[in-house]
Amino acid sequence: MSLHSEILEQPTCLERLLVSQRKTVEQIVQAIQMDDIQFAFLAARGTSDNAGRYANYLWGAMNSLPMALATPSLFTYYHQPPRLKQALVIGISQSGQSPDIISVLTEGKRQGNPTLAITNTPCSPLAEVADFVLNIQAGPELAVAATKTYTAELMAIAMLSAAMSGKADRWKELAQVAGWVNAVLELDETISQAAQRYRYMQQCVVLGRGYNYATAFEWALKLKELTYVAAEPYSSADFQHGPVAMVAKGFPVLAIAPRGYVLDSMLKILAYLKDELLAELVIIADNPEALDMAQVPLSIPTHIPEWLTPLVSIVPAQLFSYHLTLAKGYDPDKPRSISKVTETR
């Protein structure tokens, strides 16, 4: 099994998770709603932290549930955890092995809060400490760079949102995700050819906003892990408050700009980058105006509800990162300096 094969597995993984875990998700939501939960407190690292960024937007926008991202060092080194009264305490970890994430759930339980583990390893230490376990069921992920476990985490977060909303149409939209991802995978060869253009790229920025703020961070992470490019992720709004000064003619800017509430703001900054700063643009989008601005346009299916675009838009980004790794002459299955499980404290 290789990184590429795991990328290609994603439609199957997402469909399996949706079908097999819907009842579990609904039971979890029913139980936590009895606890008068006022906010979610989420701990994660790395790729899982980017899934948390998605939850921050999704649960706030779709479920009116505020969310705070934990600072695990307060629990492990400073021994000064915040008060978590009326919080749902959540740990997201593919392996369930990270001591700092476990420490957050342990403290959450000590304070009398319900705890939830979202993990690919239901027998892990994280799962053992949690009151509720949501197994993302992605199967063994042997590649060091996470791909199918990331989209499965996003699906789990989206399923929780759908269950909290109580709206049947949300589940119908979720049922289409695997098909949309499968359509993107058909661009594999096209993306392979496009990536050749950037084989000498050493630095870039990655822009996203709203739900796809998470996608910008995850795309940048994949580029760092696999291609060793200094890829810096930004909200397109934050980018204009200083960092845009680094852009000169030919500077690579990668962006995620699907239809939705933030599209107009994305189009404005992309037009400025192209026309005024002469940046080199790679754009993942589902609308002609955004795609027409790009030297390398990466199209995703149209009419994806904005709240689900991160589950689809990350896939061309994964393929781009994988093929750029090969173009640079590196082994995508053996990235330097990192391992599959990182046990931080």
Contents of the next structure:
Number of protein chains: 2
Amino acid sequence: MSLHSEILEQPTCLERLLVSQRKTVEQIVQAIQMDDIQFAFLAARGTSDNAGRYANYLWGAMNSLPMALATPSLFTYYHQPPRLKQALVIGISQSGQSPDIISVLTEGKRQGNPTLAITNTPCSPLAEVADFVLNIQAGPELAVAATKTYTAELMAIAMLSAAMSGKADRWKELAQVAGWVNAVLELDETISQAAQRYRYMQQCVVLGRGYNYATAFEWALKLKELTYVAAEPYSSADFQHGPVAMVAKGFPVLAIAPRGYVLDSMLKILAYLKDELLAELVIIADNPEALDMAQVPLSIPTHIPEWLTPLVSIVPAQLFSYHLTLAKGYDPDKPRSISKVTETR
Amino acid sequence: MSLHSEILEQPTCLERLLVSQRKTVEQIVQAIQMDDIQFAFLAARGTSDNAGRYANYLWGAMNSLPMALATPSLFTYYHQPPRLKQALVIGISQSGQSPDIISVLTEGKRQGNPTLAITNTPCSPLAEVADFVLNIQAGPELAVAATKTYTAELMAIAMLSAAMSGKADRWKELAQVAGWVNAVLELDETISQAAQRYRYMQQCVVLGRGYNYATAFEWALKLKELTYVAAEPYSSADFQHGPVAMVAKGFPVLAIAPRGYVLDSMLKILAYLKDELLAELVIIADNPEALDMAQVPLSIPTHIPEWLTPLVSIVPAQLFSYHLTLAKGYDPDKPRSISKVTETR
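I would like to compare: after the form predicted alone, may I see the structure of the form predicted in complex with a further copy of the same chain?
Below is the whole assembly, all chains and molecules, this chain first.
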């Protein structure tokens, strides 16, 4: 069962990446000369795009670096790419194969910008075109639904942030991530039982905010890929600007609500969903305020620094998605209609 | 019935905005000194955020201006906003009330950037904080679900693009938009009948690409707000990176596929959805290739320049959403749980 074993492999992958690539990351950051960069311009699809959402928040908050998410069709179909003056152009792709992501880096290079590939395939076309390559070293990922390459991409992004900040403390915090993930993996059996309740769920929303906006998107994507549930992700703020109208009594809302700057805002919307709209809540959190509100609470270790919670909080979401797939009678290693490498233009 | 009458009002609103604000738009663009700007930094929520998606593609393709979509929580909760050097900071909001959008402009101003508010409420807090205000002049919008302010925001964005380009042809094309929208409104009765078929639809996806990526998001939002259908929007490329797994026989896929650079890519995915996955298709288009594939084709006038198709193609989507709301027995003027002005931080 490759999906399940790849989920379990994550602590090993994260530790390996941190130890073996720290020097490379620091060299890349030094070589890029960040003082000349006004913004990051990032291209990615699917799971890697969700990793990009983490970079958007993390680099914005920790490194003051604004980010523009690329619109690949302007490069591939319209042939009218924007000017990228003073941009750091980044592509994230497990396979390094998708022509649209490659075309963004090719254009970035043509315009004279520094280009960086974050990939699990350092001999790929994407890596070949980039000035700098960060190999996430997750090892072959056989399952169609990405898990260990997602957390490895997050780790790569967090390492780049630590290197840009120049703060030694950040690296010490990063060294604890593998242990926290290990602790979450012990919930495997508990989550397997909890997932049974959603055997007949057909749709849901997934809420996260700030750093865990990315987690909401990735949890929703795993559910769509594996369980075929129409799971739509939102920031808790965007959700209130219209989509909350969907929620009737019993409507399932999945949420990620660890301690941190945005917890108060998450607690407020969760309380409204529970008390006023009578929604069903599945909540990943490290604090009793959020966990006590859930029909199904999924707890992660306490005292994780907020910026690293996405690397840990996605793991119970992966296990939940995996076990729900089995509960629904689908094959987690053979999702219908999709394949490991998707080449889009 | 205010929602329906506001949909019908759109040609008048668009014409008024174009005629009365052209000079203001040209003055704003001149005053901003675009040569000093490396990227646009845009904050918006809900319907206005979808208008922002149009700006992302249009200004990128037509005006070479890259865009970063703001992450408001970095401003409101984290208090760690990114540096915005050489950015044009823009807020789009019908009401001009939402504190998160205001805080992005306040910070942009603090950092010394030019700031622009696009709003229907020129006496709002958002307008007060901005250096430049573009009043979309749509008149009071009473329905909770935004329609005429959406197309007016698109028009404002298109006018800014025309002014930045300095090309007279663009203004001539803009002058035809109201007429095209008028032509689509004649389909009101046809669309009312077509919507009956989806009385029991509970979930769907909405596909668009390039300029009409925004249309897919806005159609999905109207469906969620009014009909409570779990409607998830995608670019056709993102959709293939995982979510397509949801599609089983009869799964409803709504799509916008007018002529233009991305039509071939849309036709390819639509043919796959129809022939291989046996999906149900509702398609808004101006060409027989796309329309012939649909169980329910919704046609818009031919020969609309691609960059202006979003201003026209959303109109049948609005009518579809409105009539489906009635078919499902809901009140289009009183969607549950949401109100006209949503104030989030």
